[in-house]
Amino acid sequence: MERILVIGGARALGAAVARRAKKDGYDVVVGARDLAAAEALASEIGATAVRIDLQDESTIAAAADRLKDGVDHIVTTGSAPHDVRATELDRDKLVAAFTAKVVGPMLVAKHFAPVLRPTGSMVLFSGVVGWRPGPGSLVKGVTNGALEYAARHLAADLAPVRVNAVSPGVVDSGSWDRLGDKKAALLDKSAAGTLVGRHGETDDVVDTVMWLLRAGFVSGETIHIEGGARHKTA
């Protein structure tokens, strides 16, 4: 049975992924800063918790000497948004929303590297808004954008395990729910801004990681869920 860490498996797209990936028979670890949200969750589903703050190196090593009897594959779907204008930016929040996204990614790669079989992957999580410049998405736009070259130059540093990021739209996981009344107005301007009509489905970002799971001659790509998003121009 393979085995799948996925960080920030706790919530939203990380524990769908984690849910889909149990469902599919696959021996899975849930991931998260907050523990007791990872072991509720993998009680829930059965599967093992670990705790995992990307802004915490010590936690990642911990985490990997506790797996050093071998993983398949890990995704990663950390983040720490800091969505503001450079005017605003705060050097701490600007760090740490690179650390979630970039910084922590790479240091797991150092700390899995040894554990990670050969035949393995290793799946980011980027996002359109680093294709669709905007006001107060800088930081979020950047560290996106950043995630396709750590795909690459991942892929090519780990090889032959390889290494792939996804980078959805807007999409309907359950982080919106916070938006209360205005969530649906949000929906309904991304799907508007789509080639295909509408906004995105959790099964739509699942499929596509599980696809990637599986796809053995696929390394160093982004892979875009978005509706064609990037291609709407008006």
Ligand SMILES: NC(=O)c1ccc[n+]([C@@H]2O[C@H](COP(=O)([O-])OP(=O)(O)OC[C@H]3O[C@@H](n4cnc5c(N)ncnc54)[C@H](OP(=O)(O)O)[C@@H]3O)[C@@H](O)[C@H]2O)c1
The other form holds:
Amino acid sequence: MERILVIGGARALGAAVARRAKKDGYDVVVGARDLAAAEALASEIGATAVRIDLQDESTIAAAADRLKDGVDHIVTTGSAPHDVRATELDRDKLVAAFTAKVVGPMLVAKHFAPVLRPTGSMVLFSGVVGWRPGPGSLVKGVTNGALEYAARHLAADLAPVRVNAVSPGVVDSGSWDRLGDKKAALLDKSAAGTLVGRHGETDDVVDTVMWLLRAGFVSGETIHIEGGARHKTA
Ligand SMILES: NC(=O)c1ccc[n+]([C@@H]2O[C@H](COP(=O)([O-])OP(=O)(O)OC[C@H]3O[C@@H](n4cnc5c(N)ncnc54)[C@H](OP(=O)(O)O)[C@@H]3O)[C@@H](O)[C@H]2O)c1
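Compare with the form predicted alone: the form predicted in complex with the named molecule:
Complete assembly follows, chain above in first position.
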């Protein structure tokens, strides 16, 4: 049975990947900075839990040591948004955003490289904002763009382990529930910005992640799951 570690696995898209992976027969490890949340999901689906905070390298090293008997796949969804314009940048939040998206996954590669089986893979999470600049999307856009390059370069560095990224458009993952009654407007606006006329669903992303785990001839790529949003000109 292949083992998969899902970092950011206690909620939203990470939890959906963990649930599907368990259903598909993987040995699932739910990684999250909130260990209680990871343990709650793990006990519900029959997985194990480990504490990983992408802002804290020691937790990544400790998790790699705990899983040193081998990991086949790592999926990491970490994100720490700082959605402001350039004049409002807060240096600590800027660094935290880069750490969750880019530095953290690179340190995951550092500590898990000796643990990852050669037929395995990593799947990192980018996002459409990397390709759609706009006011207030500076940090999200640049970190997502950097993440695409991280996937390419990590793929060369960790080979033959495959490293890829997925880049979702706006997905009703549970994360937007925090907007309350403004969520529907966001989803409608994002649907209008696609070629297919709808927002993304969790399964759109999970299906792609599960395909990438098995796509043995795909490495260093970013797979866009955004209904053609980058190609819509008007
Ligand atoms: N949903 C969308 O519309 C959309 C669109 C484009 C791209 N994306 C990308 O898809 C990924 C997943 O998004 P989502 O919709 O599932 O919601 P999300 O709220 O963006 O999920 C972020 C995940 O990262 C985890 N995380 C944040 N900081 C962390 C840290 N220091 N250490 C470990 N984990 C950390 C969070 O865990 P906690 O529970 O501990 O906060 C959460 O599980 C993100 O990278 C996001 O940017 C999503």
